[in-house]
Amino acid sequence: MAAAIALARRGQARTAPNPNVGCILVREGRVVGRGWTQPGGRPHAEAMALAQAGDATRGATAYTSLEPCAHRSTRGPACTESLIAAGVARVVSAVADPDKRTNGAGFSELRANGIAVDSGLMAQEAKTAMAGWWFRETHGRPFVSLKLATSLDGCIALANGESRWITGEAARAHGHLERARANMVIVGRGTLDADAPRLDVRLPGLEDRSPRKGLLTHGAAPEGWEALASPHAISDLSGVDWILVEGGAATAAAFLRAGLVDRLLLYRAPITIGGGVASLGDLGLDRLDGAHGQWQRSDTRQLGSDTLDIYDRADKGL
């Protein structure tokens, strides 16, 4: 299942409106097929794995990071139908599909056709891997990551506004990788006017993964940008399940105040600035105890001389 979930991550931010799913087919202790949802949502992971396995599907076990779909589509057959036709003997899924068109129906159809079904294996990990789609299905909005690149004393720029570059090359490359995993990157008007950011992906081989550009503003957005009047406007975006907010301080604070940040990426450079631009605007707190218990650190890594700490909301919503 861990391998299937890893395959699912290959499709992150590429499969809307479908979930990014992974599938592994195993027969007699040997992997005979692998698949993950392709860009645009088709073919599905199961279809890819079945095509690779060929005749070896008979009697195989399918490990899927999500319940196989049971509803028919003009874009292709239901995965339950394909698994039944292929002669798969057992299906192990991480989690049931929250989409009401399939929810439980996929498992029921498989069982009705003599296929053994198990579910619940590594469910949390699977939901995390497809958090963008999962949030869209269950919360009606995209999954939001907030990126902050700061000095040790929490500044994002000098007092005069200079901010290039606080972090080093390795941290900036990781930031580009995060962009490649998003459907949209959002900044505020101040960041647009001060830095004229390109917000593209400049990693070799991933240039085509540059996300859409969102601007938090009460006015109009320039050509090539999409205006968002408030953080809550992300719920109305079509084809956007994964969002990366890159700044500045007012925009970061606006998303935090709205309760719309699910993941924090805190890049810290081993420098002190003092008297610089703070990384966050006012969050509206009137008591310090209101700041506690909201975040849990899930990962720490060294990126050159910089440190990246990743925090998830304490109530992940998954």
Second form
Protein chains: 2
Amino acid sequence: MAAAIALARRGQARTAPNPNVGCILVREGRVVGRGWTQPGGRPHAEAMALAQAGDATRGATAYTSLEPCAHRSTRGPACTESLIAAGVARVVSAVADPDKRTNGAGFSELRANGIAVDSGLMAQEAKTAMAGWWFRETHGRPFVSLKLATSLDGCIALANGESRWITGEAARAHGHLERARANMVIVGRGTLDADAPRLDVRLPGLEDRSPRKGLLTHGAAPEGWEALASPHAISDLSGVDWILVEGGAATAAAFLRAGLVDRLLLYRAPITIGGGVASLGDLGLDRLDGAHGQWQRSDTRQLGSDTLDIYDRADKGL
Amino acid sequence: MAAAIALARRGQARTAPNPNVGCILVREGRVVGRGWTQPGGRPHAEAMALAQAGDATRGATAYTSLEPCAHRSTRGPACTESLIAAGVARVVSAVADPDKRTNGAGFSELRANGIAVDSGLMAQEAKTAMAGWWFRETHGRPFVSLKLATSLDGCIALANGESRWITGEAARAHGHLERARANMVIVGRGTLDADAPRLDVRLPGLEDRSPRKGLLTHGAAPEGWEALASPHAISDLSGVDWILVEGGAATAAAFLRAGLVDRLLLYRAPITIGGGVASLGDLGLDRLDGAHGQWQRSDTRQLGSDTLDIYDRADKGL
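Alternate state requested, the form predicted together with another copy of the chain (shown: the form predicted alone):
The complete assembly is shown below, putting the previous chain first.
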């Protein structure tokens, strides 16, 4: 299942409106097919894995990071039908599909056709891997990551505004990777005016993965940008399951105040700035009690001389 | 040697004006004596280990985190004499004593008496363990740690001044341990007036390890406090090899500007404050270029839900 979920991650931010699913087909202890939802949402992971396995599907076990879909579409057959037709003996899924059109119906149909079904293996990991789609299905909004790149004392720029560069090459490259994993990157008007950021993906081989550009503004957005009047406007975006908010401090604070940040990406360089620009604007906090218990660190890694700490909401919403 | 250095750390901030040294005596593959410099500086580590070994010193190897002293004192015999008299066969030291009264003379005397001598094993680790004394000997000033306890966005208090508590119990207990490892804790006038901190050690069994209290101020210090007119005044303190600066932002910045911070202790709670009090005052930095390359992370650990990152100066001065 861990391998299936790893495959699922390949589709992050590329499969809307479909979930990014991974599938591994195993027969007699050997992997005979690997699949993941393709860009645009089709083929599904199961279809890809079945095609790869060819004649070897008969009697195989399918590990899928999400319940196979039970609803036919004009774009292709239901995965349950395909699995049944291929003679798969067993299906192990991480989690049931919250989509009302499937939601257990996939499992029922498989069982009705003599296929053994198990569900619930690594459910949390699977939901995390498809958090964008999951949030859209269950909360009606995209999954939002907030990136902050700061000094040890939490500054995002010198007092004179200079911010290039606080973090080093490895951290900035990782930031570009996070853009490639998002459907939209959002900044505020101040950042647009000060830095004129391109917000594209400048990683070899991933140049075509640049996300859409959102601007938090009460005014109009320049060409190539989409205006968002408030953080809540992200719920109305079509084809956007994964959002990366890149700042500045006021925009970051606006999303936090709205309760619309699910993950913090804290890139931290081993420098002290002192008296610089703070990373977060006012959050309206007047008691420390209210600040505790909201975040927990889920990962930490060294990127060159910088550190990346990833914090998830304690109440993950998954 | 690692074990000898671990013993040396037991004497941190308790042995001035002597170095905190550790010693392990090994005979036929077994540890027969363990010693570390005792509070006040005597007995020396070697004397303690030799006494513990009793008759087992003959033919043993002594691992010492510092070259054994060659100078007699009114307070006791030189360690070289004691090691020779005890019939030790070999001495392995981490580093030569920079004190002019010994500085290689210990090794020479041991060799002249037929004892095999090696030096240089884990020298950096040994110097780090006795950094306070080492700095006093080689730089004429104490070793200075700066503690910052912040939110994820680098704030040490809410905008309204509330700062109790940002970090949790485990992190605060560790902060008390760091006090026990210092000869003096220093804060600024603002912190004194706002928080009236006791700056004592409230850990069971370590209550008697509370350090002296320094106040960075142009004025007078209240009773129980010692006034420091500037960060450079730390060089004139007697009996102070290890200093812990606990803030606030202006005091922290004053020590950083003076180039008098050797180690950063960054306690970080998983909370966002936003628009709060920054951890560092103005450092007079007008270009980012000048900020890079000064710090490197030497340790990181989880303390409850908080994180402690320790950064050392890239140019350690050791």
